[in-house]
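As a starting point, one isolated chain is supplied in structure tokens, in the form predicted on its own.
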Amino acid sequence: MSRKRILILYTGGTIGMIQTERGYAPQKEAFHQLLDAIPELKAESMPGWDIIDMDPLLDSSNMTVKEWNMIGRMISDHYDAYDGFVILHGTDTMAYTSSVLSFTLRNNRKPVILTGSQIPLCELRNDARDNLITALMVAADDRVHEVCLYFGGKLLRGNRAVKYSADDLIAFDSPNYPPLAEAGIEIRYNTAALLPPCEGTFSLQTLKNIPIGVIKVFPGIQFELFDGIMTEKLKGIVIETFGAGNIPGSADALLPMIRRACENGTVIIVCSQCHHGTVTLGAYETSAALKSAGAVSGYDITTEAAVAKLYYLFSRDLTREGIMQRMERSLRGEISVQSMRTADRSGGMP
């Protein structure tokens, strides 16, 4: 059996960063030579691989639509020379990347696996290369038909991951989904929790710069601030609440916002603030006031994956009500309102 070929895109961030008069910072010529004096990385049980690297790198705080349509385009251009990709990233918006790449990759059947460190490779002491090494291994198994996070022994789905540690060398978690491999003195695949290889012909929907917004409830939140962001400019809106999809009880403000802002053409989705459970609108009065105005649930869909999910939706120039119906299901194994077994996986409606 031939070698699998991965394509490596470099697009910044910690793990090729080189220390620096001025701190750490992303050098694509030095990080090229730590890579080719890594032993391992040319042992005959290692898929071949190759490097790309993003011009210019950055670190992952600047990301935008611009970058993740670039990241996107780079995968749909090598997509059929390659049986799988890495992709190098920082881990301050990875789950953001990995969410985003699991819808603009339709119809993908092959590994796309992104990963970074929070020690630069270039250190003595580091996490950059067991996770580069793990990450280049899933991406030649042919188990695997998705967009994943691998960090710190964990293959998550991309579109469930958050990062939930600044300085932990476990820096990634996924709250409500299990893992999808666990990487000890083997690589343990959860078989049962992974995509089937998906139908129809591979494609890249890139991104347009939709304005959308995020509001967190918190206790004595005046809503009457965001009045003024409430236009028919604003096209998606994700609201952070508490528990299953909770507001203050005196939030009368909120309400005929939502209501001016549904009337607007705006779409409105609830997540919940914790990490685990899901968001059931409806089930408490304080919820129930939410859905009467027009928002639509989330359930336990990551804040990530809801803002991926609305500039997905939006750039397909679908109507508001093919999006909100298309954000109440599981296009991607993103929210478990159906079970990953059955997500829409044919690229036609989602």
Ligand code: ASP
Given for the second form:
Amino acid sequence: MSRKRILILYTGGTIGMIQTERGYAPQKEAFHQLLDAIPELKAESMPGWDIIDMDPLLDSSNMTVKEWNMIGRMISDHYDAYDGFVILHGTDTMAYTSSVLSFTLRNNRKPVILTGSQIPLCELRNDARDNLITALMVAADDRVHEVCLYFGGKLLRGNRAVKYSADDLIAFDSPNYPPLAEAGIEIRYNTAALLPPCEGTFSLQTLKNIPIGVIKVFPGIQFELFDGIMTEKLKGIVIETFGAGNIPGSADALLPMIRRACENGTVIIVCSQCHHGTVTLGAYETSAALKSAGAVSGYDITTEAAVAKLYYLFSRDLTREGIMQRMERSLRGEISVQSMRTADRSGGMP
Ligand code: ASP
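Could you output the structure for the form predicted together with the named molecule, given that the previous block was the form predicted on its own?
Full assembly next; the chain just shown is listed first.
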């Protein structure tokens, strides 16, 4: 079997940072030198790889739609030339980027693995080396056909991952979906959890800079404060509710606002502040009202994936009904409800 070829995209983040007078900052040349000094990366048993740097390299807190499109384009431009892709990325917004790519890389059947580290590669004790080596191995594995996030021994579906620790080396979790693989002495794949390869031709959906918002409710929240921003300019809102989709004082301030927003054409997605479990609109009086006002359930979607999915669907110029329908269906395994692929196989990749 010929040796697999992987393209590494270095976007920035702690993994490649070095200590400067102003704190850790990404530094291209220094990172390349550090990579050259790792003999394992040239081992016969490793896939061959090339590396491209994003310009400029970023702390991932500065990622925007523009960089998501740049990353998507780099993958799309090299899609046929490589067997898999590793995206080196800062941890802070990695789960957003992995969610975005899971949607924008339409009909993707190759491994696209995001990874990074909590400690830079330049430090003696670091998690960068292992995360990078294992991510390269996963990117060369024929069983993986989707966008994933590899970190601290776990391979997670990209649109199910959340960063849950600012300082642990196991910094990511996938609370509503099992890991796709766990790297112990061996890399053990959970084949039943992996997406099958999709049919159809690969294409990139670039994103538009859609105005969307996220509101997290809390006891005593004064919804009137949001009145001014709930205009027709706002295309989508993710509401992080309590528990299974509950909001405080539903009858008073929020519902008329939601009703008005829906009339303005805004799509409202209800997520839960609980990491584990799902939104069930209508289970309680306090959530039934949301549904009747026109909001749609995000089920067990993460806020990261809900934001990414809104960007993706609005960028495709679908009707509001088309967007709402797709928000309540699984497009890439991001929620635990019936998949759009099994619901409607006729229209290609939704
Ligand atoms: N601020 C960094 C980033 O997200 C943190 C990291 O990479 O761990 O780019």
